[in-house]
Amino acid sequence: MNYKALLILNRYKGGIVGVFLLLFLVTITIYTLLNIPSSERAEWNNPSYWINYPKNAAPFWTNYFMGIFDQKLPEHTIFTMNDAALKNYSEGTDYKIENRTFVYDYDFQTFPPAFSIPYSIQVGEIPPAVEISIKRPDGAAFVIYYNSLESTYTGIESQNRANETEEIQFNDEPLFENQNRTSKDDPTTNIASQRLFSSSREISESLSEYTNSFDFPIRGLPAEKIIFSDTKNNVPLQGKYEFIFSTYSFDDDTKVKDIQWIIEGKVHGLMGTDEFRRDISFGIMIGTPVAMFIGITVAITSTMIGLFYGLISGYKGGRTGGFMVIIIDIFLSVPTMVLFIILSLNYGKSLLFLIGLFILFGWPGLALINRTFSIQIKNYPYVEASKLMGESDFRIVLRHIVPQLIPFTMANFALSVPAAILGEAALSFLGFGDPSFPTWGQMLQDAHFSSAEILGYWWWIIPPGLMIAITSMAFILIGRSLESKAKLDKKR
């Protein structure tokens, strides 16, 4: 590399850092796009997409740092029927039973937030029975569930369970995911799906049966802290589980056509989840092309208007010239950001019409400066001269005052860009902006409602933040090393 290199380096070298950042932006969106289609981004808002991710899980690499202090933290662990070892027998030629095996080998120091089993069965004409069941470390054995699907799924009795079951889930979090009984004739479509979670009342009252296996009082207690405790105080009993989930069929087309065994934990993902379970890297991921389109879509708009606006008003001067400073003047002396507030709370919350709004109000500043050159550059000997020769004003502008005014319009289109997608964040962080778009103001909008920064989610502020910084930062380092040059190349 040679010197005049290594000039050119130090001296824009915040405008590569700018580049370098900018293009990491770039990538995320590109990999977004073509990765993740709209139909998953539309998904972010629903919270039954997310039903098995843990809540307020950190991302897994805390437990790296954890590790040191011998403190690892339960790491979020989903079976799937393929993970469990099946085994089929038959009490006689009434029914046969299929036993499916999960092993789980718990070695943390705190109890695992909660667990979960959805499962779905394809009901034959004589509805089979569904036992779970768990072998513990220490040899006890819990039957923690036992119900016929046929009481469960029929009738306005079992509508009447479903409903109270319903009531003593925590945040509202349904017993029953789904049924889909459409003929009963045909058992092909005779699926009954379900998800039992830990919180349920069937659980709580199959565990209470076990009271005087544990030296301690487990009225009241969570069901992980009872499965996963010692019997002689309430701490984590570490060892292998099993879980086992049994089907009594009676015929032969009762099939178990999924199961998982969805053991919640406190740190999972790149970036961890969210109070709604969201994973925060995908909340980052499908946010960086909405803040893309923000920022660029108002530069751009902007941009152009201020240009052509501040051009012709200090070219053409005069009356036209002084009223076109009046209309740019009452723009600058509006405070947008209340009536941005105003106008959201009276005319929705639409992205586009956010974006409307800082195009009107973005303009103004960059119009007021490109008059001013405007004014100066109209005066210079060779554009009078032109102007002699008989040129006509619309060839002089291009030919004479566009070009000097492009680098300072370039600079001011970088600028722009952090200032239109902080100006979306702020909104959405007061709650005025699109909710049905992720943005990463509105990922710090539901932080700070669920009280993220006080009770420590630091891995649900931190990213989206950064992002932000990182977005404003590169194109402030690109704009200001434009100015820089446009500067430079005015003195030359």
Second form
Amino acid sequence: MNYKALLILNRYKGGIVGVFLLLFLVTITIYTLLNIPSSERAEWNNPSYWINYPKNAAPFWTNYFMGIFDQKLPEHTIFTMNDAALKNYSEGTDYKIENRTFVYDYDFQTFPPAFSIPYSIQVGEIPPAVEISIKRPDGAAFVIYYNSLESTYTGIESQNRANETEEIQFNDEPLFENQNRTSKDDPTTNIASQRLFSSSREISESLSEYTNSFDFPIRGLPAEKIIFSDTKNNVPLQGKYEFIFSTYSFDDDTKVKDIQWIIEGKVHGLMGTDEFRRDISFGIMIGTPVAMFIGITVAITSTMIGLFYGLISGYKGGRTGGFMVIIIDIFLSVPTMVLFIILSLNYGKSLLFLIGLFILFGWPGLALINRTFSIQIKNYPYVEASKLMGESDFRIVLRHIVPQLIPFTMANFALSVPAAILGEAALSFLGFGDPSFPTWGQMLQDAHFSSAEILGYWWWIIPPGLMIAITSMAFILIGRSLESKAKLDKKR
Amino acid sequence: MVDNIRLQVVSTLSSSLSENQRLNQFDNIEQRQEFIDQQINIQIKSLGLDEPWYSPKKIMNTLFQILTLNLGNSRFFTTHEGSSSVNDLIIEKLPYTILLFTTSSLAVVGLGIVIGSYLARKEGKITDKFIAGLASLSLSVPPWWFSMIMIVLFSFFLQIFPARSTPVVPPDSPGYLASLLYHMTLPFITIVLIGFASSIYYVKYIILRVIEEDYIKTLGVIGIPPRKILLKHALKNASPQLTTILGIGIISTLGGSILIEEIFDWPGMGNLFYNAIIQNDSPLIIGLVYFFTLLYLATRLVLDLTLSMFDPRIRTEDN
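Same protein, different form: I have the form predicted on its own, so give me the form predicted in complex with the partner chain.
Next comes the full complex, this chain leading.
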């Protein structure tokens, strides 16, 4: 018995691998649908959603390999307000100083690509002053930013001001998701929000005062290459850095709402990030249900149409059947890829349209196969017998022919899923995908447009394509083993 | 379409007006504009553009233009000589597409026949499974993604081949052919790699079926060496199916060529088509679709004819 089971296992090895791949995909689909709400799914194209992420970062696990060669790349680090290691608070006669210190242990061989400091402060009647300084491991301390905020702030105004002075793109999106701006009219809750970038002019101006501390010219160097640099050569200085954010406030209403220190890294996340700071694993996860939906919808519909069309044309025969075959031939003699491009160019970029296209050109091949079978089965003695007994054609087809074709239809179904998924990926790659959510083809298109191949961003190219390959592989393996099973059944 | 005509009429009129003093006798600018509008209306009337799309005049006109291969002018693209005619553009790019895709299809089928017939004779379980697995794998991997991977591998990490396949040397200089072949290598390798496994798989399947037939088995009993049987008899009898594989291979690469050419920046029709789509150059798109379809149908026709030549069984019963 056990031996027999092993034999069966051996025969359908491919099918079992396919089922495991399918289970893997179904797990991702369910996980995505449960854990990522649909509102978040639409954020893929929203740049401000991704602003805290690094640009073109490799997956974090590459550092395990790079660590062997002592070439670790800086990791993306975000310090939130709760991470402030040290809080001290001193009070003068008419002012208060609040210090928040973030300790960052830096032990990488390369400079971080950038950093940014978003903060928001609730401003009272007298506006506070903000100072940002850095204590380096060699004992030097730099003040990189000092600004006294202006009075009568609203969040939007301060952002506009930032726009003018610092050449930073801002939109009306809040910098922090949990920021509550409903009570903006209340004068005591004016909130000044700003995001300082390492490229901000104010930072580079403050840094230019420390020219004498370095043995090499720092003029024109980006801020992160000065701050994290050794004083003798322009190489990274390892050790404990302290970032200090101080506010000088003059009344009781002034409160720091939120601060973050974002030190952009070159590695982040399971699959890295892309040119637009988007997390690639997020796109992969959202792409899974979309691909499954496309594949399965197209496969079910086109298999059904193909089955019944083929059955009818084979069973009817004669002139009607001949005419139906001519229609199939017309569909088959069209170069589909070219036609798909021309149609989606003219009639829009919606997912349902693409699905319709794949159904329209997916059924003729299946219909042709089913037609041959139905001609064969039509001439079986028992079918002819039931015909003589006066059963209606409809009943004969449904009761005698369709059940015979079920194994093959299942195999056809499985084999036509990958065609739709590959087709959708190719069309999305050309830019005809539905832009409202990411698909794997679109991710590859973005990669190609950003020249990811030439710049060597392999983490942006491999995962989407691999997912396409895995999905179609799963269905091909299952389809093949179903097909061989159907053939075996027939021999018996 | 009307915009195109307007552009054409205005450009030809303005050049002839500036040259011909006798025509250029307008009192003011409105009169001149009126004259141009009149000319445009005459053109629209003569082409039947004021009528609905189903009007016979318009359809016959379009059909005539297509039959005489008058595909119009591209809006944004020109050939090396500077002609913007769609025909010239296609004629310039067609040889590149044929060069890459025909040679690689031949290589894929050649590899398939050599290795496939060898494997058919050898009957090795492990190699069989390996080839079958590779074939399923190459069916499920999108060729264009594989191309991107190949570029990352060979152009970024190993730096053997250039990432962009358009040769940097101008076409009329002496080193052009060498440069072209060097730039062609990476796309060629990619297409061969993606296709050879399934080609071997199918060839082996076909040859095994032919070898199983009685007349081939008899040859073995007579004492003809198996190598000779394979080369002289089995391959000959399998040739119709092998031709079908070759044809299907060429046809399927024609469609896929758009993406692969675009990714490698190979200067062929597919790349031109992709750029035309991006720029929304409608005359060029329509012309290229027409040509792709023609090429596709021609390949199918040639395939059918060669098949009937190889295999007398396929000929129709009528003659």
